[in-house]
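One chain comes next, on its own, written as structure tokens: the form predicted alone.
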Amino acid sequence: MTRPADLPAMTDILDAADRLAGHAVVTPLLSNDRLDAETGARIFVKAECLQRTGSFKFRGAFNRISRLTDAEKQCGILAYSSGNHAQGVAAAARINGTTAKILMPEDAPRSKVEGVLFWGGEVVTYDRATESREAMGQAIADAEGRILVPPYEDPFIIAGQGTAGLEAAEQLEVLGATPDLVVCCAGGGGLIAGVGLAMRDAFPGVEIWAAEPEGFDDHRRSLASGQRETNERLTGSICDAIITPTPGALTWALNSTQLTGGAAISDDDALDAMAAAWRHLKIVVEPGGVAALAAVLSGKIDIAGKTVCVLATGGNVDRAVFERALARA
């Protein structure tokens, strides 16, 4: 890529996973029989959730920042985020020998927050509600002369979660099966988009969907549109790591021809998937990491008789919300 604004081919997430080797885990590829049984599918979930910092969050990060020159990165990096992002961008600058600050919205789970405290970050908070992180974001980055690391507006950071589609991919691959759907969540958009992009290379004829909470259903809405659309809110669901106010405009320019359609979900939605995530194949993930999952067991998109590769994307949990998803086990 010459140009930062360049959009990130197949190459480039080849690349990053060959960066990431070492660093990022290969997270598994879960299934189960009475997962299958119960909804008249064959399901493979990528656990994420598994992933070094608990989400797919990490890829991207090191990716981008293991790139930064040494005089870049003695300027040290400044990142905005729920909580996931800023958990891989605090483990991805301790580990690249530089500095991070956060800045993380006041209702962020503390699971998140001490998740960037150990690994170093500095964590300053906002109102989501009222004040805007990309604003405040970029003048402490200027104030401070810190390395911007967006979320999800960075190809380096689309290459880098694309790593999780093409691990996903390889291990379909191995297993024979060949996927008619992909679900994953989307909140800028990033992450669908690298994955979007690998597993389109390995099964050209796949649908790609987005599973969105209900009230920032953005790109469903923005697919049916043909243009960009924005959420009326900035809060209000359980899915905190993936409200965002728009998709993302690199992220768009991948996703507005990759994606099939998308599925607005609801927070009862998220806690029942969580629970059955526990239950069917072991595992534990977050309101927003488990979208996709929702999507699929809540009938919001059809399966049936289908093969479905669901992306599990982060486990970092309140205690108090994970045991509202197993109360209602």
Contents of the next structure:
Number of protein chains: 2
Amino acid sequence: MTRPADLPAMTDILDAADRLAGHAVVTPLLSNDRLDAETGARIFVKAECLQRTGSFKFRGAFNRISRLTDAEKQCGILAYSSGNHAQGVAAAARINGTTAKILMPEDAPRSKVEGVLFWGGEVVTYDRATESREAMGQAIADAEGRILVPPYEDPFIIAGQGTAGLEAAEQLEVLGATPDLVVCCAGGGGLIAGVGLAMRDAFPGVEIWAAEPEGFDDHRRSLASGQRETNERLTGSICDAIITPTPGALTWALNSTQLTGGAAISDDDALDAMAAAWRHLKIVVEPGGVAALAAVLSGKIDIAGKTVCVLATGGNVDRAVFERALARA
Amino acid sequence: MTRPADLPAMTDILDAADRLAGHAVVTPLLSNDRLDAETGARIFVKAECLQRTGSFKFRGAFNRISRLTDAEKQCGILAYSSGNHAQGVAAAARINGTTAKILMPEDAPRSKVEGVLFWGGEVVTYDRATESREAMGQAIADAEGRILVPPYEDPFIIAGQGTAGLEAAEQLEVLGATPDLVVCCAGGGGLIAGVGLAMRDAFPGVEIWAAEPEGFDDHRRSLASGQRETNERLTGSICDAIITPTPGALTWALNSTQLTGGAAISDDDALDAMAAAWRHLKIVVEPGGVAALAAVLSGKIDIAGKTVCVLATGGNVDRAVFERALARA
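Having seen the form predicted alone, please provide the structure of the form predicted in complex with a further copy of the same chain.
Then the entire complex follows, led off by the chain already shown.
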């Protein structure tokens, strides 16, 4: 397997898009008259919750796994994930003729575990609060000879996620819309790194903003301090998909130069945005996936008078959490 | 205003598509690996719940209203609707510089009334069980000099709705998929008439199936008897969007020759399909809008081994009904 230079470039995203054609969904760019009227802005929502396996994660996983040699495929894959990367990896593994073992937190949403099992993935659980998934994952990969497919610290993963931004940029251009801001959630920062790369290629003046849960706003704080900051905890937000200890080293090499700023949203902001997406956009978005929309609807990022592209990154949510959002509708 | 011959033809759908470009959403054609695995079929869902105003009705309303002369626009519009045509008309009226008064049943979902009000429509209510909306609507139109925009008995409306089928056919062709069946809900029959026309133009051998609520299966019974049958009641289903007394005369002229058969679904079938759409497709669909998906997921239309295009026609649903669906997930 050949690898690009450690930092992916625009050509890697274009290459990933070719590879994903016919496998990933070209997700729609949605807008809504009522949301625009309420915010005084022009909001476009890239609906990655409609992506195969229910989140953007399929893009990076497929881009990475489809490049494995036959010998590597025989080794099988090991991945760690709160559940969306897990499903993306399990699906890409099955489609590409290999197997996946996935390390998932004990408190992962049931819907995400079921998604992995559907694709034939083998699930191993760990305690999010006390165990290091990185260390456990590496240990299993070493012991079993499996290929580790990390959730964001990999140029092919970042380039694959970037195809969501490439598509959104093309869709905006068709509409004749030039975004002032792109707002994207950030966990390890792989998606926002790739999306930022593609969006700034298409729209050089566009601002890229990170949306994170309160208490897990490591990108926002890292931008402020100029160095990678670490979150104190790894539990305590309903946004399970975007809780990571710190920005990735590789992703931060891109994000530190690409990001304008960040916003930290509360659980209630996320639930309110899920309800707005349900009511107005008619899409199902999970708490972590709705963080960017929450940041703009809650006013934590000022969008008045602006054209904004927001990524809605996943829709894998259990019923009880969705009912909490509906109760606020 | 010029009118085509009473029965719309394929050229009228193509003409409507040109007119709708830039105003209506090109809604995505969704599929899901798990739904396909569970049914043993290949299911494509045309997600019209993501259409502007939350249902396909905007298509026909815009196609009709955008053709009004300036003098007609000054008269204003009168429409009767359970709520989706209402919102489509209110939006198309506002966009085209005229006003709309809408006759809606007293038990219309609150979300639908709010949608009409957002677009500046004026709402007048009637009792679905005891009053004739057709007679009341005509009386108001006559008294106030308003232009009546009927929900389905109009060639421009049928042709506008048919653009959903035109798009779906184009999307299927891009995917290299040839549908064996198209399944579409039927109220007055405007959508399924237009969609059937477009789909059979693209795929001459395709079967067109109607999905209706139990007790309101006038299309299914009319196909069996060879004449337009009437429903006994006008209340008693959660599928508010597709409860009509009888197939339209104009729509039946098309549907009687285009339809292969029909299926009658229960409230529980609709709620289960809403839950499946929430869980797997990540879209919000209302009870009437999910009838076609309910017909195939409940097994009331046999799709094993087949390629099926299903229309999910609207997503305007109140919270309490959606919670009933979630409770079955």
